[in-house]
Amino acid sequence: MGVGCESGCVVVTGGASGIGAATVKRIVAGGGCAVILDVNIAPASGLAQQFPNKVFPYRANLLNEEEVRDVHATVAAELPPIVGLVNCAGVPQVPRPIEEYAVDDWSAVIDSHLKTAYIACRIIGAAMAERGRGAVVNLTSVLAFRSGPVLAYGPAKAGVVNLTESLAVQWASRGLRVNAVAPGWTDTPFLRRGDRHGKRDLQPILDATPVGRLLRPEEIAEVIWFLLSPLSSAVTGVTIPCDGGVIAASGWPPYGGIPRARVPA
């Protein structure tokens, strides 16, 4: 069930590492191809090695639109329909009090996330629609609905869930579906290079999540798999925390904080 090679191609943007391999990996398990679009293209090779003839890696600096343009025409050309548009780029950002973040620091953020999404819907996403068919999914982040010190992920993330709405319904009626997950701390190296000093202390991430423990990129994959797929034929306009129960937890530190299970003595 969902895209086959037969039928299409998923085009997953920095589909190279972290929950964009994942996704990769889980449209291949599900009987697709999928087209990595990432400038890193020595892990998105890889990946092709692993899964030949199911994994094609296009470098593209996703921030310059005649760039993606110009390799959509060669996607197009020489592999299936494109019918899925996972959009996973983006860096990371090191937290830091706005006197201390410069503009052009927060403009490169705000741009990795939102307008390579932007830009990735306008070619690839308006292709879809024109043939009347397909779905886009959006990674977003909790930190799209809850603020933390993070001054351009944050709002970049917000911005993506804003587009994602807006995109699904100006083309609903031409069958496309554009929705977005928001994963809460997942164990990837974009969260393990998030700390200024190179080293991250895990611990307070781990009392802030109910389910007390990273997710895996695997996880979120498998939630994105069903947003591409036939299965999510009604959903549209949509993002689906991914979160081990951040967002529903963020009302309790003021009553004594998370339940956590006893240990027996």
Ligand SMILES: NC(=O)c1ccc[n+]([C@@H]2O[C@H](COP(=O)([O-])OP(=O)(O)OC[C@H]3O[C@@H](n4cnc5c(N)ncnc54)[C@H](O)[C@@H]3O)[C@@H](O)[C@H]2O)c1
The other form holds:
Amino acid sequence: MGVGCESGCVVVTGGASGIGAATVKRIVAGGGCAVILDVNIAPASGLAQQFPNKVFPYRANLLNEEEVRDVHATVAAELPPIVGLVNCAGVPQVPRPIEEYAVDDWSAVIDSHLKTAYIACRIIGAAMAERGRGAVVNLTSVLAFRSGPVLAYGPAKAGVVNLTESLAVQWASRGLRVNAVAPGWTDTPFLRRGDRHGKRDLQPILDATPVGRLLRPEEIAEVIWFLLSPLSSAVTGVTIPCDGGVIAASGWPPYGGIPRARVPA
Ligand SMILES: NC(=O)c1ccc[n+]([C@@H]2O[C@H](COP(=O)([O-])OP(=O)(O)OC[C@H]3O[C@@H](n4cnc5c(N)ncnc54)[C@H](O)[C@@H]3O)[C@@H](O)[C@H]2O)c1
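Could the form predicted in complex with this ligand be given as well, to go with the form predicted alone?
Then the entire complex follows, led off by the chain already shown.
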């Protein structure tokens, strides 16, 4: 598929902020147009003003199947055909031991990542499969592959990896590719909110990240763009880590930690 405006538009759930907003800008920079579905409409409208006739904001709660179905019908009637779907919507989790983490809170976080992606794929992905072309990119996380004290977030993201693989196989013969990106810690409002005290000590994250810095949302958006574009025409059913080396580094702590750049004297 092409991703130019003339050939169709790309839906970005959670496109009002962070990685989603960077993806919207990357799509526009690549000559495409983006449809934002987000509960937070003000920043989405700001992006639409910044990029007239390129970015189209719609308020939608991705947890609500009927709401997504209605918005999808509106988009289908008003805009060029949808040729891409990027699932970024989701909320962070405050780390908690299982004894202190209520089932309802656990379910809410699981749903905000896994159910939202499922609903978007069920409605928007299925419509692309029906038309016989397109690409889906789901946002998962390094925490899909490594344990952590986020007992809903990690399992939800592991579920997104498996959903990605299953849908990729289901839709491969119908011209629709389904892939995922697994970011490491990326500098967005999501990252800065996700702690028990409201203010996050970033040093443990920097210590666990071999490149020694937070990733930029634009760096994640480049990998998403690759997976949307014809450059990845033979790629489906995979999850690409974009993590500054986090997954590769887990064997290093017993040997004294991750090598650091020398600070010049
Ligand atoms: N920031 C990181 O360090 C990081 C790392 C790994 C994975 N991710 C994943 O990347 C994705 C984007 O994260 P981000 O850091 O850009 O977050 P963000 O908080 O900056 O943006 C998330 C957006 O999703 C929207 N949203 C949340 N729930 C929604 C719902 N039910 N319906 C509609 N919109 C909804 C929010 O309003 C917000 O605009 C998430 O899935 C997150 O889990 C982020």
